[in-house]
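Only one chain is included here, represented as structure tokens and corresponding to the form predicted together with its partner chain.
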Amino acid sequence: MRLALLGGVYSNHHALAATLADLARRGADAALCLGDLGGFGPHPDRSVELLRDAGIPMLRGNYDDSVGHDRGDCACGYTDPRDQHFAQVSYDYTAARTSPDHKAWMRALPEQQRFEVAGRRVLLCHGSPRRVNEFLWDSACSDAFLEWLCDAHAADLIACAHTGIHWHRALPSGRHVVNAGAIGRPANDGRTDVWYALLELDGAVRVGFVPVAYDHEALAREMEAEQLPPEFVETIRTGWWTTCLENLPARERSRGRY
């Protein structure tokens, strides 16, 4: 079976509509989004109707959680007053922009999920099983504590996004955790593609990252034209990510250029 997994879009429904087309000329047997599609980019519901129309499945982020429920924040607890900054004004811009019945769908999407494929037990979430806002960074995360992870939760492989910097783990058990990183940011290594997972579940676990080019000229002058900051802008432009680095630990951040 091949897996397609998407991580965050964040409103970036250029990225999405690229994604979409490369997912369809590879063939998967599935696809799954793993959560938050409002956020950072521009015009929140044509990301939320892309994605529905295209009839793939969805996890609720924490984005989705909050903008489903008017929570009044994206959840994500920063304690940099840079970052809540920016965090709040795409928060404030994304939730003044999704239809109700947009919020109501988000609402109404299950948290995680779970299936079996040749003998594993596969677990879908966003952050990680235990937590939806919880960020796990590759460098951050010691096998014994992924391994423990596995054990607690009943599974196989279990995969994840939320992060925005995708990556793959095979644990000395023979069991995996993914990643997926972000569809709609590119994954802070200066280059403006972004990334999805691509799963090849029978026999061997094989784990794929696609990178996918997209016209990010286009979405960057919309964000502009909507007046988002330019700090976002930059990202886009650039592969490098300007805010919310304040959860990155030191090997993800010192790859970046802030």
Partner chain sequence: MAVPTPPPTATSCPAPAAPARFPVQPLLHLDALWIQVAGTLCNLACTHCFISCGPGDERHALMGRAEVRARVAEALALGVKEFYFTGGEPFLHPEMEEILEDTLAHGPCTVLTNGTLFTRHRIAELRCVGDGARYSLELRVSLDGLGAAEHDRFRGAGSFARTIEGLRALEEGGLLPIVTLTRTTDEDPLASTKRALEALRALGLTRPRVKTLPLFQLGRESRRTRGYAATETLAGLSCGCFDPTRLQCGSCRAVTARGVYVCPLLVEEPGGRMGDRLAEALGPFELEHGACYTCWVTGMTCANG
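Having seen the form predicted together with its partner chain, can you show the form predicted alone?
Just the single chain follows, nothing else.
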């Protein structure tokens, strides 16, 4: 089984369209979005329509849960005031521009999905199996913690997103944890491409991350027309994060520009 996993879309309908085209070329057996359709980018309904029309299943991320239930904020899990400020700006924009029909669809989405492939128990979630908005950072997760997480949640492979930065860990036990990253914005790597995960599951587990180029300048111009923060636009044009920085662990932040 070749399984494609898409992390946060963040209203980047240009990147989502390019990713769907890439999946069609590669011929993945199945694809699934791990949640967070809205936020950050412009025109949130466009991304919802693209994903629904493509028939790709999706989990309910924290953003989808908040937008679907008309909550007061995104429940992203930020604690720093600057991170919270930009998160609120993004959330207010998205919630006000998501249609009632799409909100109802989001409310009905599952929070997790389980299945078995070649004898391996696979668990898909948004943040972590413990909490929808838990951040699983590569530098902050020891092998022992990830082994415990697999034990506690009866899984041989856990796949998540939420952080926006992709990574994969093959554990000593033979189990795996995969963070699919995000297709909605760059991975704070100085590239304008976005990334998704492609897993090959048979007797073994092979994990790859696929870069996707898209018309990021068209997205940036739309964001400017919608008067979204210039900090967001800079990230799209440069590939470097300018917000959500206080949430990054030291090692992940040291790889960025700011």
